[in-house]
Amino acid sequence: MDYVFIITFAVTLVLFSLFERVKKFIYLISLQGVLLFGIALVNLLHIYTLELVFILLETIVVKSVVIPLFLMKMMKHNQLKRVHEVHVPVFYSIVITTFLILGSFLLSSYVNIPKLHTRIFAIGFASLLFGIYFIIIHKNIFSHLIGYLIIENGIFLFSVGIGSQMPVLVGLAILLDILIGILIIGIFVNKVKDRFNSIDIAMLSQLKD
């Protein structure tokens, strides 16, 4: 069942380099919470009770539900339909994902380190990759938000793939850090479309003291 996932989830990083329109990527955001959910139920039944729970509910409430939602109404706020400022063909950008994706798994195969799961090191590290990949090739705010937030599950499967000693601190730092980003981008995002009527990166060159 493992493997599922974790297939699932390198799929998922293929697709953001396949669709343009936000809100597949907001379903794409909301399915990786559901997989990093089932990862970590599979990975971390042995840590304390209170851990798991925590842990299991940062997933499947917050990372597949609460921040999918708040996404939605940046999308409609903003008017986000289909992203256009992509510099990358989908072709290349497809063949460069896989490339991140086999490419890390490669790599894991050469790392030693005790307790350490892996495949889940793998695919977090292609997600890591990834995340800073789709910010780079976007102009766009709000996609760099989803990029981000990839990041953000990359580290978390970090975390999972480290997995024997995973203190309820660690989980709470990420969820922290997921919401305070948000929190952050998102107003910044929703005052850049009020004032110059775009969320388009280039309209920052404007801002001045």
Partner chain sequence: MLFDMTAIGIALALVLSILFPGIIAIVKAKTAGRKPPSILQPLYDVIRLFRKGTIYSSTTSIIFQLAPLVYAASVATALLFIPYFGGPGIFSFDGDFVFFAYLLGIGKFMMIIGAMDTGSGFEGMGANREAFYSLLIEPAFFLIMGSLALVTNHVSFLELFSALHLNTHLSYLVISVAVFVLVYITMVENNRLPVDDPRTHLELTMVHEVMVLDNSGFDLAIIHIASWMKFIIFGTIIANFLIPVLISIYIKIALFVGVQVAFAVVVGLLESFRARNKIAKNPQWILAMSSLAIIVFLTTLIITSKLILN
Contents of the next structure:
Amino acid sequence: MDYVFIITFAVTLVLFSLFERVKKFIYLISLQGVLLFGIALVNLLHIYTLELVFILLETIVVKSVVIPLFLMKMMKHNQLKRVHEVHVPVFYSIVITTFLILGSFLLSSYVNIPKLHTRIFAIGFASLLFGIYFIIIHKNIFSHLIGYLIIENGIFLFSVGIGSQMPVLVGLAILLDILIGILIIGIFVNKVKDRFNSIDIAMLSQLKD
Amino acid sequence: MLFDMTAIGIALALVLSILFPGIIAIVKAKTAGRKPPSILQPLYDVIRLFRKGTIYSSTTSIIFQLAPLVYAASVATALLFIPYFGGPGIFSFDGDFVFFAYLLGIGKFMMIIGAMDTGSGFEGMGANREAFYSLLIEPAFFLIMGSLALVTNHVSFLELFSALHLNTHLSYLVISVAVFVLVYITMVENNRLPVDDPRTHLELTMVHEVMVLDNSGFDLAIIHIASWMKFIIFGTIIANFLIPVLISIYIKIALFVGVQVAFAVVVGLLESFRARNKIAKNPQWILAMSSLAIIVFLTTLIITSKLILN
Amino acid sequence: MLVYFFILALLCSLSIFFVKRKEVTNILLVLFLIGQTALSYYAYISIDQTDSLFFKFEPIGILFSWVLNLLSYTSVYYSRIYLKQHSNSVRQESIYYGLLILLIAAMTGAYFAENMAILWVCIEATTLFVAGLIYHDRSKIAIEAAWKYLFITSIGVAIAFIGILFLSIVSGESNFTGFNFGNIVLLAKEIDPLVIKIAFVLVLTGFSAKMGVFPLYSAAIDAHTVAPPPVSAFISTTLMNVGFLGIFRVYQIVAQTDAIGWANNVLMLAGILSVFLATIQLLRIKHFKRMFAFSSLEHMGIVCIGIAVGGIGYYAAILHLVFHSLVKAGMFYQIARVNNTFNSYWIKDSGNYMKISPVDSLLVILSLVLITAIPPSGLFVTEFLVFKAMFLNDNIYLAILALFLLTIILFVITRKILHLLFAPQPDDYSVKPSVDSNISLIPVLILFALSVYLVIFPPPVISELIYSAIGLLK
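Which structure goes with the form predicted together with its partner chain, now that we have seen the form predicted alone?
Full assembly next; the chain just shown is listed first.
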């Protein structure tokens, strides 16, 4: 059943490399939050109510509502251009993304670690690699934040795939940490925009020997 | 009995192919708030073209005259390959979908070299784009068909569709993505909106229309008819995806007509609400379809346990 | 007990944020520092006891927390001097102190975390607070450094989290103790060697951004350049100890399995490459704070090498961290005074410091002797032990290579410091009356003296702590 969510998650990764508009990135991040909830729900059905509520909070509330709303606000504040520039043409990005997904699935079928759900490991791995790739090809720091969010989603998938259940307290601490981290990164994006009048990464190159 | 069903199917398809462009035009007019043309207006246009004489440029050779005929013939032949209502097409053999794809390819190839033959810069440009887009969309079609072949363990149109069961969650996903990709393939093959705007009058941004600038009269008419039939061909393939196997023949016919009309409406709506892509963005959108097709393929690998994940 | 400490830190920091009055800030700072000292002492008397569910007072944590405690006092002292000269507003000042307190609390949490996930949480928290402190002077370059540090380290630490997840795979089912370090160590033999290797590489890569070694060292270097010197002192010392602790915990787990040889090779590679890169970068150095930052890279490289060779190397590596913390923090405090004379950290703007300020110059010379590991520096002893271990372990060629690189570093740093002391003054330089009183030299002197004293008359408690910290490795 969770394959439906996993495959859809893979499709969102392709769409990330296809789309070039900031708004669509934010919608996709929101969609990924819902998909993560689906995957977590199917795989962690046997857990207690408290933990279920926590996962609901983590995925639906934070990942697909709070963070996208925050990103929307940032987008308005920074008057981001609709289209983001990239180093690699979208055409090649799609090819690379497809091979990343295909490769991580094929690789995972060879991974033989007990207690590891390789199907979730595969998509988590693809998400991690794609997040890093996304950061590398994009020229502005808002997109870098999006890439960081994709990586965080990948890590969430890893933790589901390993089936490790942390105490809710620890989970809460991690969630809080990540959330504050994203907020601070976002605030810094705003500061960069205010001081440099641009969020192009090329602006941030004064520090060198 | 089965052969009769196929005959009925082909006849129905031909009739629908005349109505198809009319339905699209009506939907577009309705959504734009205009007074819709008659559903038979495209037919009248073609009849008008048939009455006109054909003019050939003095720079063209025999290829230019041959191209429309080969194109129309290839599409008409392709129509005979598709199964209707669970029965075999006129031609049916193992691997017929490969033959089908390259039959359409031959027609396209003739059109391209016909356009080149005129020596016009615009037509050369159009031919160039047409060839490039076809090249990009081809993997998507074969990946979709290959995925189905993998699921069903069959390699002909007929067996593929009759063995297709909608039994797992994943196959619903496969079918829906496959239909989506096929609709997009249709749009590319017929040079419709996200890729190419048939209404445009600027040669620089045209793809298909600019290729047939020099065709006139009879040639232009059969090119139009061929592109109608192309719509119906892909509509039939989509219908085969969607129509269940084990139901009575009358419902099947009704569903068949319904799917085709719905398809035309969808195309009309898509064309009403979408802007044409920038020419430079076309390749990446078409390639994304191949990418989706690869994900469908991946999914079928999982369905068929070729790729074992736990 | 730690919970109360965190609550104290949070209360102090929030009050400083919101009250914004100098007297209140001073009182709360003193209160917090006393609380921290009390905690360090409490940790020592309740050694090896679990605290606040997820924490445990382990020997290595206690040792580092002592160092942190000492440096907290000096850093707060120098922060006061720094802010008196550079601050624009009370608001900025209260943000600075509030973040400083939170940073110290987060580092303390990281030192004592028993649960690996909580360790991760504390480390990520230090990143956030340090980024705020780097941004202190609100300049363009500060934004750039803070952004780079925040972003690169966040991604690195996120990657390290995957490594920690992999380690928990063996004890995933048991709910409450699944991520506990002690638990994972016990079950380490059952973990798939491949998983262990992946986890180790991920954790090393991720926390290298914190520890400041190869591969993700660059963010920390930029952060040093821009941060206020008291914060640089933290980034370069206690924060690197935090990163080291993260890697060391996983190393201890790896040490229980057969993958230890492989992990040693990886660490050796990271160490040698760190020293090598530090050498390359130092050859074209133009900026004093960057020079110290690359010197930290070199010393962390030596620590990695020490861990990799094992045996006496373990002991030497941890002791090296302690001495390096003392010396490097003192150097950063001292360079702030140099900056007050020249108004620049660029080497080309400096010169003739010996004439301008002889007393400060003596301290600079002392710091040069200590950081380049010339006897009687404590670093000399630890580096000597590391290389001894290398020779004993048949790593002769690598040892020679490392010694060669260290010689180059010694040459470069000496040359730059001598330029500061004796080179002719730059033409456009006008002597500015020094604003610093010589009293502010005393803490630096104490740190330097301590680093010498500890090696000549080593108190048994430190050796005991280190030996029990590396007890799992034998």
